[in-house]
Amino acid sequence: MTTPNIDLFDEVVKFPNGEALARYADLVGLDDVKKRVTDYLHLVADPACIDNWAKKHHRNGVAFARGLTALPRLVIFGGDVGTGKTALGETLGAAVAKTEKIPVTLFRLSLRVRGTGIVGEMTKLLGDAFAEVRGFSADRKRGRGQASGLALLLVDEADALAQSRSALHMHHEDRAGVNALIRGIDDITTGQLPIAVILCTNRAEAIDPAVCRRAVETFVFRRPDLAKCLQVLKTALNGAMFSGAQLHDIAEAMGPRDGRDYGYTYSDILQRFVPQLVLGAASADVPITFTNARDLAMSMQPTPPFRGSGS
């Protein structure tokens, strides 16, 4: 880990990183998103991979593959609270570093770049942040071959910086900030640098349409359904000696019920339910039991979904 510019980044993390890789592996239920994002980042890191594939399998089909190397350098993680958006953004680099066998650096953008409201301040801070990441990555690009390193710029709570410019009563400085964000993304895409920007938001509908159009894809994160709750519990409670039917009952208690139209989030299961279950048993010096687990699952209230007014 390096010392970040505290005005621009909350942290700068270098991968490979064993702890982050373990956290990435623990994000169950997101296999489809993981695969699609890592496939995209493989292309960002190694633009020649598509040409090589096309020449191998479609001798006359190189033209249709050529445009893929100019894909936008932006993905959006949108969806409900506690569904793994930020956790995936924070740990994705560890998986990519392992598969691509190159160093990956995560720059976590600070919301301090919003500034204090002084005219031009947010524009300058955002411009400086993008310039720093571009400068870091410039010498890691190797023509159309694999880059010697990849940078990820993570923007959490992205709606605070990228809110739609059509929003009523939006401050002029906020509009200028959205313009600066768009310019930064465009500069990375035009330069085809080994950089990807990841925006995480609970309010994807509030993101400016011009930003959304620049994303290669918006990935929607949802709360786990019954099958995914079971998948999480099988891993989290491994060793507790619960039967399949017992795990099913616990998972079912975590879903929508009693007039509530939402169930547990991934965070509710892993950061609230499991710790409370373990600590309760440990403090009483008794083993974890199915009855205690089921009762806790039924009594604990899941995190309410974010239901803001949007833009």
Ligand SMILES: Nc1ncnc2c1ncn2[C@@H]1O[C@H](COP(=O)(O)OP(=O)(O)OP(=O)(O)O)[C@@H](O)[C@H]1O
The other form holds:
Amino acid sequence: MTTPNIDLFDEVVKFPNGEALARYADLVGLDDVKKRVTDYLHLVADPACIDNWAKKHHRNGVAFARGLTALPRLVIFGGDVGTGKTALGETLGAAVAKTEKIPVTLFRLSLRVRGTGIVGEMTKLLGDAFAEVRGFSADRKRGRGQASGLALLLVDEADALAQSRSALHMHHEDRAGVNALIRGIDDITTGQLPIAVILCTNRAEAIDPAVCRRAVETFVFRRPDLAKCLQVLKTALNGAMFSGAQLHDIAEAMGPRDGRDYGYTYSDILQRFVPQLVLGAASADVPITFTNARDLAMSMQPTPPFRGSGS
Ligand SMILES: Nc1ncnc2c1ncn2[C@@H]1O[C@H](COP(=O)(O)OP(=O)(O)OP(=O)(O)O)[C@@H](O)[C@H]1O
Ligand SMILES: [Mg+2]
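Same protein, the form predicted together with this ligand this time rather than the form predicted on its own?
Then the entire complex follows, led off by the chain already shown.
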């Protein structure tokens, strides 16, 4: 079939990249996710490390180490809005390029691959996107040795593509899209190519079970608790010279309270609270004060969590 000429990727980003590495380091409260994902990507990029480990500790071989040779090529970033899923997906490559000392390329899949509704179009576009990343990576694989480059395929807002096929009223074209996504992931896993697919969604429960079961892990991202709120505020309001007790008061105002069972997201703090605080003070031509900051934290409403059906 002929399909309109649609860009398959929103952007293709190459790492190392110092700016992305700094953004990665600034992401708070994700140390455990960062460690586990980078450990996983180490195995994807350098499968021999598991062979070396098995040789050292289990000379007779272990069945599960053999299983790891078919390491799944998918991770899912699920959880609340504004908690760093996209930000981590976008910057992770910088950390991996640094630790693995290999180039990493991020392909950010465009949701335009959903197509225009023509039968078979989404299947073709998704297939083309996976084929392009596979083609890019084929000659970067070095058998069981360290790959000469790693590719990350970021599928943001993945529920738009990977929604459960059991959903009522699902269009057959969307079902076909999920099938194409599963096939794409399977091809990469079978070929054990140096590629990992990262799906981001705030509706992990809506993702097709067949997609979920292909993930090596589903990470759940959460809003900051009081300590993490404080950590973000300390950096963001660094120049305002607030005392520890003042910062604590501001952070507390951002938490769940007055019958509201959720507090600020990270993006509420950094992309709404801080800009409003700065703009308010700048437009009045006055310095930022504790009273202004606390009053704003009290009055600004946090973004409500996504509470879709089933969550
Ligand atoms: N854990 C975090 N630490 C520090 N800043 C964060 C964190 N999470 C999010 N932010 C800030 O909020 C911005 C938006 O976050 P991001 O787009 O990654 O959220 P998300 O989890 O993808 O949300 P959504 O589900 O709405 O897509 C980031 O660019 C960053 O500035
Ligand atoms: Mg996002």
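Under this definition, the rigid core comprises the largest set of C-alpha atoms superposing within 1.5 Å between the forms. Residue numbers count along the first chain shown, from 1. Values in this document were obtained by computation on a predicted structure and should not be read as measured data.
Once the rigid core is used as the reference frame, the Cα position of residue 262 differs between these two forms by less than 2 Å. Put the two forms on the same core and the Cα of residue 32 is off by less than 2 Å between these two forms. With a cut-off of 2 Å and the rigid core superposed, residue 54 has a Cα displacement that reaches or exceeds the cut-off between these two forms.
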